[in-house]
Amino acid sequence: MKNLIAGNWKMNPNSKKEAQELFDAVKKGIKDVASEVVICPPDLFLSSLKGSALGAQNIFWEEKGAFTGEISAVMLKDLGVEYVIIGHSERRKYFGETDETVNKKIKKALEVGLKIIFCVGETAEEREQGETQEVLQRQIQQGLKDVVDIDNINVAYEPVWAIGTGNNCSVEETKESIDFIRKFVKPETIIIYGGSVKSENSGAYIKQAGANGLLVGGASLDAEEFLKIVKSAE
């Protein structure tokens, strides 16, 4: 099994010429390792970038029609997209996503054929009050309720209060949550870590918390800093 290392660039970088340098030094750097790297950039730019895995941070549910500023699975996968994040903690947070809108983008998704990042996670409120595997039990079941084919679906652990804070979460506590997870998916289902991701602690999330790759947001977007993390998985 490869490891999966996706960059989530967010709203970044401003133009298509930052993109188009950023995308090209992760690409040069890559030509040697063994995990499966993706690069998730924002949408305007998903058709100029060539050459290496990418994929969308967001999709629509349904296939056409009077749906004003949303893109469907159907338009990524003529792009040559092959990933999708679905469900991240920042769609649920600004724009209202819930389990039952991730379970409709993710079965719209594995219909035409697009692999998937499904994120789930607890906010800090969540955890302090111990409710951490009961909202990944939840988020899990419902999220995937009634899809069959879970082939291409990849679990990302993105724990809410450690996303683009700096306080990523313990090895031990994502070795816990991952182990949970795993009760839920088939046993070859790969499971990510993402939350404040560095050089300095990628490492550990897979050779000690258990994880099969990271997705990556900040870090991201400093190529140097994100093929030392890509590295770090080798």
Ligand code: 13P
Given for the second form:
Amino acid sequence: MKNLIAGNWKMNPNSKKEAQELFDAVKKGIKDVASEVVICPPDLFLSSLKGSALGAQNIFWEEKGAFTGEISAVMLKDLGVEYVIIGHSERRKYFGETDETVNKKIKKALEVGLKIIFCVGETAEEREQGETQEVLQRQIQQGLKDVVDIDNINVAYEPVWAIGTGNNCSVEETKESIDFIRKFVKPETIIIYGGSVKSENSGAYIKQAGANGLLVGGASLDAEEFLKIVKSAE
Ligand code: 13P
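Given the form predicted alone, state the structure of the form predicted in complex with ligand 13P.
Now the complete complex, all chains and molecules, led by this one.
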């Protein structure tokens, strides 16, 4: 099984020029790596970035029509985009995404032939209340409700409290959650970790926690650091 290392640029960088420079630097550095490396820039940069696997950060579940401001899975597929992140905690938190809308998006992405990076993870409060597994189970079961073929689904375990905080999840806790998530998917399903991943901690998630890759936010905006992370998974 190939490791999957995805860089989620979120709403960065500010210009097409910077996006191109960052992308080119990453592309150059991943020529001979064994992992599948996927860059997920803001949608409007997707058409100009070429020569390496791309992912979008969101989609809408309808195919076309009067949905101002939205982008469909079909449009992304047509551009040559291979992956889409669905259910990221920032979408759940700031844009009202629910397990139900996540489920609709997953179904549409699968129908169109996009590979999915399906994000799940508990908040700090949920972890303190001992609800981590309950939350993960709910997000997975509802997100994958009525989904029969999960071959194109990759699951990203992203504890919300670990995202952008520098407070990355311990290897032990990550392993526990990954082992738990494994019960709801196939033995060969790729399960990756995200949340304050840096080159100093990245290798341990793969070598010790059993993650099949990483979903990298902030550190994916620095080509040198991102490439170190990619190398740590080799
Ligand atoms: P950070 O790596 O910045 O914590 O972000 C993680 C993330 O949300 C990736 O999707």
